[in-house]
Amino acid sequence: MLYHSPLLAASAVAAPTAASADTRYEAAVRQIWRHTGAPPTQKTALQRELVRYATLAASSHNTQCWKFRLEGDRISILPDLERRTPVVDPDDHHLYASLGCATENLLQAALAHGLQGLVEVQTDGSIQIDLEPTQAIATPLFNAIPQRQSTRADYDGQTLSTGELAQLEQAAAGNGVNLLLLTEKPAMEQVLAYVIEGSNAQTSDPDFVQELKSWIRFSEREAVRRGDGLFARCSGNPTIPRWLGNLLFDQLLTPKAEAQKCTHHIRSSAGIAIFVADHDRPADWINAGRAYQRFALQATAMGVRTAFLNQPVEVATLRPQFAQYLGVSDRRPDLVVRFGRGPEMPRSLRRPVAAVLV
């Protein structure tokens, strides 16, 4: 039966506007995901550029839950509690891990510009990085910063070599964080079972769904205007107006659909990396984020993609069972990451440096 679709009609009418929004999105990507041209010679300008590199780090839901303060030869990173996600992250674990990711990016960028960063975590959860002159070294991790992304797509299913796995382990080592690498299919299937159980719990929780939806950016226009959140195309979804996204999101985000997606994602991956800090405190969550960011940058330098699958550590009732399965029941598993080779996906955006300075 032939019928007139209001959605198709609206799309046709809005085509020129959508094309313009797409052009602005692509321009924003080019401006954000890049290396510095000529290094700034003025100290404040250089520090602002280091902050820009820091903002290219991973953060939960791409909340960019950080603020930066420039103080002489020090850059402080502070939690932005207005960007909390209290449903999925009630104790701010992911928030502080995100600060660790930003810290590691900043340290790599500082070294490339002839500055060594000395890190000290304060009792209030802020991070002080004192900068001292040193020999400039542009490491492979620094070079990978503008290419890194959380790639939410199927990978090619191919294994990594022993040497490649060793490079990933070496990158993540240090700061009191242990890395568990699972590459055998039975172990990955067991993690998949935990991921699906956690996903089922989350997608059945209206509060979780509502919070997640609030961080989805359904269109190029919305992504560019907000500069944060999860752009629909980053997950392989079509772009649609916010009003339509609000209508469809609850219908499409079902336990069955998410379980199928997680199954494809894990079974197409080369392995799963699980980060476990020695202790369960904000300073240790920051260190877990730093370890993940080094791991992700090293993976990027090798042409390997990464993406989070944190459901087993986000659902509080499931986390102890997952820890027991991993053999770390005396500690808290911090982050779960799949890795493998796969396609580059559209990129999330970032807010300008001026918006994160205090």
Ligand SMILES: Cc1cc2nc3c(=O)[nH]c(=O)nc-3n(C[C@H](O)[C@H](O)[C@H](O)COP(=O)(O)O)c2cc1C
The other form holds:
Amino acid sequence: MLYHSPLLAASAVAAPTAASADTRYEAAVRQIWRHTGAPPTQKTALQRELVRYATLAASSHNTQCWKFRLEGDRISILPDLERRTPVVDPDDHHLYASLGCATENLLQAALAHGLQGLVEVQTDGSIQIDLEPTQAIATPLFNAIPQRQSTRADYDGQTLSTGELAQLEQAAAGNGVNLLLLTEKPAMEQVLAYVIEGSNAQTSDPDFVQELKSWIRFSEREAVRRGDGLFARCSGNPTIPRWLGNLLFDQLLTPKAEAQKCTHHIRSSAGIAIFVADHDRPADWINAGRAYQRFALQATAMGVRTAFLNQPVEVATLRPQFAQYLGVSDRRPDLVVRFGRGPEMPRSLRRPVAAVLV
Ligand SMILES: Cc1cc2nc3c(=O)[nH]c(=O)nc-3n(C[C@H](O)[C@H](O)[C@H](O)COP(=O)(O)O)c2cc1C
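Now that the form predicted on its own has been shown, please provide the structure of the form predicted together with this ligand.
Now the complete complex, all chains and molecules, led by this one.
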């Protein structure tokens, strides 16, 4: 989906932002994107800390569409259906993939704290993680959790070595999810054509634009107050008051501007990773999310950035053609992610742990 609306053009009319809101945003970033200080010794405190790590995962539109239940030695991750995005994600595919992302962070954090997590997806789509004592291992993936971000910037256009690509492949492997790595320019141009076609369909759909707009946080003040959604600055846009964002958003989100941005993004990337699960059910979408999260954490550990470009898998009429192009027409391509080296972008925010516990 298109998170990089061209609000840069609006910078000339952007109202000055309150310094205090800016400071609060910076303080929130420091509070959210960090490792634990002294590891908690008490069980519930430790489990809350594992939940905090889980919430640092990616989620579609940064909806944080998850709830967590602590029961004895089990942590359950439940879908928060009030945080659905029915236009871009009518069958909740991304919602369950996001739960998979949170699952993976939780497992990595548990291991670092001497707990092995055994995962079981229930028929209602909730995820039970039973925690058993084991030797503590802080994996490079765990260490990378507070650094990972969806980096919506141009990358440096350099390739990755064969060894680096192998490390990414290895991190993503498992749980019935296949990774297609495209690094040749002609193949990346083909994907770009699908991304642009999907982007054109989405930007021409008023319901899509409306839903996306409802998750944009136009100012620091709004971003900090809500702690969720897509903060404009994370996509390289200026911060502006919501009334102005509401006025400008529809006019500036044009197919042409989006196509240009996607073109720069893909042409400056080292490659594109496509995650394809063996089957097409919530449990498989969760596994695709887990595979992405491991891939992104491994990339982060190597100083490589990642960002989603899911337009070809989100537009239902385009998805079968895209699958056919990829040679997986018997399956559903789940997620599309570009990668490469590039600058860090401003950070997304999260709601506090207390807000996601049930
Ligand atoms: C299933 C899923 C789909 C996503 N699709 C897109 C996308 O199409 N475009 C995009 O820019 N970001 C996409 N994202 C990234 C989220 O917007 C991002 O994770 C969220 O804003 C939080 O930011 P962070 O990843 O930097 O922590 C997706 C994330 C998930 C988990």
